[in-house]
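First comes one chain, alone, set out as C-alpha cells in the form predicted alone.
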Amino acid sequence: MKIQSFKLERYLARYEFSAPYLMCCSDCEPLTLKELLALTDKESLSLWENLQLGYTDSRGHHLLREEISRLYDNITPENLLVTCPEEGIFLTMNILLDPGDHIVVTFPGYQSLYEIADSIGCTVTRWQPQEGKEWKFDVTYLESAIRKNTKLLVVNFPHNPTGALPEREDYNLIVKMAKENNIFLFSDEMYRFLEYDERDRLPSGAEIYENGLSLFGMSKTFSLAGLRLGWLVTRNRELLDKLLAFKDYTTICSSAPSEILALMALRARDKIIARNLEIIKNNLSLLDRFFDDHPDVFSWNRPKAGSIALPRLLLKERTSLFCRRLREEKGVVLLPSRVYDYGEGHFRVGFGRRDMSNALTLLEDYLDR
C-alpha cells in the first residue's frame, strides 16, 4: 500500500513534547496512574496486582468486552473487537473496500478516514460541513452525493474537528440512507459522553444499523490515550469475523496491562467523565470571552461536543504563518487547518487541557503585540 504522509501526526510530533504550552490538543487532561488507581474497585485492582503479562484474547479481555457493552443498547460482548483506535480504522477500511468503490466521508476529520481508502483505489467524496453560528452538515448534499457503487459512508460525531453535532432527525436520515442504499456505515464516536448537553447525545451507529461499526477507545473521553486501546461495535456477526482475522496481521492482540487499566476507567467512568466535562466546559467560558473580546481576528463557531474546536483567523495572513509565530514567540502551539487539508482560514483549539487559561494570556499577549 502506497499512502500520504499523516500531516496532522507529523506535525504533532514536531511540538507535542516540546513546546510548553499545548493549545491544540484533542484529548482530555490525561489520567496519572495514581489518579486511576484511586478511583479503582477491588476486583480491577485484583486483577492489576495479578496480571499475566502473556498474549491477550485477539477479541479482547472478556471482562473489559462485558464493561464496553454497557455503553450501548442492544450489544452484547460478542459484538465487539478490542483493537488500537487507529487499527480499528486501518482494519475496517481494508476489509471492505476495493479498488473502484467510492466512499463518502465527513470532511475536514482525521485523515486515516479518507486516506486509506483512497490509498487502496477508491474515490472519495468529502462532504464538508456549512459555516454559520454552528458547523452544519447539510443532509441534502448527502442524498445527491450517493452514487451507485457507494460502499461506505463515514461519519465522525461529535466531530474532529468542529465540534458539531447534527441534530436527531439529520442523523437519522443519514442511517437511513445508508440502510435504503445498502451502504456501509462508519461511524467514528471518539468524543461520545462529552455532549455539553446530555440531551444532545445521538445513538451508536451499531445500536440501531445492522451494518453500522462504530468506532469508540479510551483516548479522548476517558483521558486515556496512552494505553493505546479501543474497540469497533457491530451487530454484522460476518464482518467481525472478518476483522478479526484481519487483526492477525496487524497488532494480533491488546497490551495485557491496557486491557485491565482500561478497566478500571470504564467502570470509575461517571466520575470520569464529569471530570473532564467540568474542565471543557470552564475552558469553553474562558473561550467565549476570549473570542468576544476579539471579534476583528477571529471568528468563533462554538462546538457542542468534545474537546476541540475549529475558530476561523479573520487576519489576511495564513493560519500556518499565524500559528507559527505564536509558537516561535510565545511556547503556544495552534493548529492551522491546513494539516487536514482544509486550506488556511481555520486552526484548530483544544481545550480539554487544565493549562488553558496561562496559554490564552501568552496568545493575548501575542494579539497585542
Ligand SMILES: Cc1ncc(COP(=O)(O)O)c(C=O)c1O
Contents of the next structure:
Amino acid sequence: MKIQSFKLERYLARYEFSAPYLMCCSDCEPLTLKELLALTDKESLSLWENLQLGYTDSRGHHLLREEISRLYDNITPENLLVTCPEEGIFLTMNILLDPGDHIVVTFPGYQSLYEIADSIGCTVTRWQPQEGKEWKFDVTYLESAIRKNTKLLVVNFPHNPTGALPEREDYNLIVKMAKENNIFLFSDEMYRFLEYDERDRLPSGAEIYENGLSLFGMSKTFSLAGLRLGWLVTRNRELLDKLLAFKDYTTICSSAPSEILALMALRARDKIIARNLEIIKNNLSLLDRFFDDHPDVFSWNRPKAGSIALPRLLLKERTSLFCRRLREEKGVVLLPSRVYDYGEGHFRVGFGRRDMSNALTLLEDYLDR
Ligand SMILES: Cc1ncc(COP(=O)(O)O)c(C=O)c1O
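Any chance you could show the form predicted together with this ligand after that form predicted alone?
Full assembly next; the chain just shown is listed first.
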C-alpha cells in the first residue's frame, strides 16, 4: 500500500515532546497512572494486580466490551470490536472499500478518514462546513454529492478540527440519506461526551443505523491516549466478523494492561468526564475573553463540543508563518490549517489541557509585541 504522509501527525511529532507549550492538543489532560488507580473500584484493581500478560481476546476483554456497551443504547458486547482508534479507521476502510468506489467525507478532518480511501483508489468528495454559519454542514450539499457508486459516508461529530456538532434534525437527515441510498455510515465519535450542553449529544451512528459503524475510544474524552485503545461498534455482524478477521494482520489483539486500565477508566467515567469538561469550560472562558479582546486579529467560532477549535487569523500573514514565529519566539505550538490541507487562513487551538492559560498569556505577549 502506498499512502501520503499524515501531515498533522508529522507536524506534531516534531514538537510534541520538545516544545514547552502545546496549545493545539486534541486530547484532554492526560491522567497519571496514580490518578487512575485512585479512581478505581476493587474488582478492577484485583484484575490489574493479577493480570496475566499474555495474548488477549481479539475482540477485546469481555468485561471491557460489557462496560463499553453501557455507553450505548441497543448495543451488546457482541456488537463491539476493541482496536486502537486509528487502526479502527484503517480496518474499516480496507474492509468496506474497493477501487472505483465513491465516498463522501466531512472536511477538513482527521486525514486517515479520507486518505486511506484515496490510497485504495476511491473517489473522495469533501463535504465542507460553512464558516459563516458556525461551521454548519449543509445537508442539501450532501444530498447533491451522493452518486450511484457512493459506498460510504464518513462523518466526524463532534468535529475535528472545528468543534462543530449538527442539530439533531440535521443529523437525522444525514442518517436517513445514508439509509435511503444504501450507503454505509462511518461515524467517528472520538470526542463524544464532551458536549458542553448534554442535550446536544447526538445518538451514536451504530445505535440508529444497522449499517452504521461508530468509532470511539479512550484517547480524548477519557484522557488516556497512551493506552492506544478504542473500539468499533456496529450491529452488522457480518461486517464485524470481517473487521475482526482483518485485525489478524494489524495488531491481532490489544495490549493486556491497556484493556484493564480502560476498564477502570470507563467504570469511573462520570468523574473523568466531569473533570475534563471543567478544564475545557474554564479554558473556553479564557479564550472567549482573549478573542473578544482581539477582534481585528482573529475570528472566533465558538465550538459546541470537544477540546479543539479552528479560529481564523484576520492578519495578512499565512498561519503557517504565524505559528512558526510564535513557536520560535515563545515556545507555544499552534497547528496551522495547512496540515489539514485547508489553506493558510486558520489554526487549530486545543483547550483540554491544564496549562493552556500559560500558553495563552505567551500568545498575548507575542501579539502585544
Ligand atoms: C477525529 C479523530 N479520529 C480518530 C483519531 C485517532 O485516535 P488515536 O490517536 O487515539 O488513534 C483522532 C485523533 O486525533 C481524531 O481526532
